[in-house]
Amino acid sequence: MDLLQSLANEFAVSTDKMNEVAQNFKKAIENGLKGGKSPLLMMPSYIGKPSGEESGTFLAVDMGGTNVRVAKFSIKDRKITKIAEVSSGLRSNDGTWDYTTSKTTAEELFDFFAGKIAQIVGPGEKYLLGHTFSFPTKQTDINTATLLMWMKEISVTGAVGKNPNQLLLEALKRKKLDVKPCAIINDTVGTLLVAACQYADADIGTILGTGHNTCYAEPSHPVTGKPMIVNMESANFDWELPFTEYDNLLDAASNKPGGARLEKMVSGVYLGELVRIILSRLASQGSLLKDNSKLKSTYSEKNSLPSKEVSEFIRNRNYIELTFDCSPKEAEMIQNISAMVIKRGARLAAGTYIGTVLHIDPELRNQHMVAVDGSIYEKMTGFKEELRRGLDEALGNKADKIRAQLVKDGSGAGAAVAAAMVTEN
């Protein structure tokens, strides 16, 4: 068996495996709802789907992992219009500041956010604000949450165990801004809220971008007995996933070994790193890139191969030849390896969506829309198509019951929708 075929076998996710993932994911949902053993945190959001009556002008802050965005939205007649936006990376290009490391305090991070908010709030203006905070939190109501842990390789000190909205409110007061945070949600919840304003069958929200997570609309939540969106923190799902030696190497070198195992197989912050590990390992064994000097010089460091490069590898073989100064045959191998990693991620994600729908609707009698936001789904070459193909294969004659729909800016606009819903109540 040649090298490429061996790798293809390692990274293959069969139809049977997708269905196994679906059933395991469904069981994890049901165990988690009952408070039993589950890798899914099943966190109540304390918000349901919008009524369609929401209206007004609201602010939204979105911290997604690698950047922060602040925006002003107008909401009326189920239409969400962006009026203004300011965005910034959490690290400077020249390395002079970095708001992601343990050297940064929570106060410094949230002062940075407040400074961005000040750029779109005029003198004397007063707003309610929705906050999309895409990290594991334990919520006790729509405006009160406790940060449980950082993910996505962020390690700011003094924030874990605190309420991010309280930290933001204190920073806004220091800036003397008349802005009141009134809702805190996860980016998946925001994506579902935006989708539900437009599509009646939207009941799952998911992020396939820098990170990965999924939420869904639970018809009758155990806490309230009413419909509620549940943030599953599905990045942590790990029941019988097809880990390879390369996945284990990536996991061992991450900030949180043993955690976020699904996310490390499907999300943008890790897909490029996984391809880099595979290429580096094969090069060190003499199986690929006999002259690997360009690999070593360009991609020798952890996370030095961005996922957008992997997308280009799949799209353009000539680009690979120029990048690695390699032969057409080696470029073809790198292209195929990249495509295998992406295909696997898409099919694993498909399995989790099927499991979620089967929990909501075991007989698949109704239509379900998975609202998707994120650069991997939108921009990664082949990902969207492989996800659809995976759903079709696993669902067979019921494939038309689940559709995936790109919902742009769900994590931003969704926070404004949440603020409007709080106002309505």
Contents of the next structure:
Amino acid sequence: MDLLQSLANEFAVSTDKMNEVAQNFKKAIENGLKGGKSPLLMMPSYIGKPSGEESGTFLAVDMGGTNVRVAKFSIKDRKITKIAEVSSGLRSNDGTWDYTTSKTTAEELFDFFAGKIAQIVGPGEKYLLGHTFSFPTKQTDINTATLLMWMKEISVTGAVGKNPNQLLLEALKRKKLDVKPCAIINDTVGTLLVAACQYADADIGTILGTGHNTCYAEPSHPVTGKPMIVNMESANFDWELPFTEYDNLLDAASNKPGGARLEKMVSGVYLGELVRIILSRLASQGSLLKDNSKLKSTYSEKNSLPSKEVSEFIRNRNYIELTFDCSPKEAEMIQNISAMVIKRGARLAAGTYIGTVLHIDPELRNQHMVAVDGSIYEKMTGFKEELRRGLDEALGNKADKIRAQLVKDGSGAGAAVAAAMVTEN
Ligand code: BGC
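Show the form predicted in complex with ligand BGC, please, because up to now only the form predicted on its own has appeared in this conversation.
Below is the whole assembly, all chains and molecules, this chain first.
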């Protein structure tokens, strides 16, 4: 068998496999809800779907990984309007500062956020603030959460075990701002909240971006007996996933070996790295890139191949030839390898969405909208098409029951909706 064919077999996710992922995921949801053994954290969010009555002007902080955004939104009659926004990377392009490593303290990170908030709050102004904080937290109410661990290769010191909204409140006080955090949510929850303002059938929120995770609206939550959105932290799902030797290499060299196994197959912080590992391994075995000097000079470091480039590899074979100084045949091979990694991610994600819907609606009687945000879904060449194709194949004649739809800026606007929901009660 030729190399490409054997890679294609390793990376293939058949229709049966997607349905198996769906069943395993559903089981993991049900075990997790009962407090049983599950790779899903199933965190209660202490918030349900919006009523549509929310109104007012609120601040939002969106801390997702590589960027922070602060914004001001006004909400009225289910319409959410952005009035102001400041955003910033957490690392400078020239490497002179970096707020993501263990050299940064939690105080420094939250002071940085407060500094951004100060840019959109006028003198004497007073606001409530919703905070989208997209890392695993254990919540005990809508404004109290404990950071369980960093993800997405972040490792700021002194934040794990603390309440990010308390850290934010203290930083805001140091800046003498009259701004009070009143809600903390996950970005998946924000995406679902924003979608639910417009679409009655929105019951799943998911991020396919730098990281990956999914939440859904549990019709009757065991803790409260009421509807509540559950943040599954599905990055960690790992039951019977089709790991290859390349996934295992990536995992072993990551900040969190053994953790975030699904995220390592579907999300932006890892997809480029996975392609890099495959190419480097094949090149070192002499099966690809006979002249591997460009690969060595540009992509020898961990994380040196951004997922954005993978998107370009799939779109444009000439770009590959230029990037690697390689033959058209080798470029074709690299393009195919990139496409199969992306297709696998899309089909695994599809399996988890089906599993979630089957938990809510085992007979698939109703319509379900999966609200999706994130750069991988939005921009990765071929991803959304493969996801749709995966849903169609696995669901057969029920395929029209689940639709995935891009909902932009759920993590920013969703934080404002959450703040508005708190004040409504
Ligand atoms: C985090 C989640 C988050 C997801 C998408 C994951 O790494 O653990 O909390 O929702 O990334 O941003």
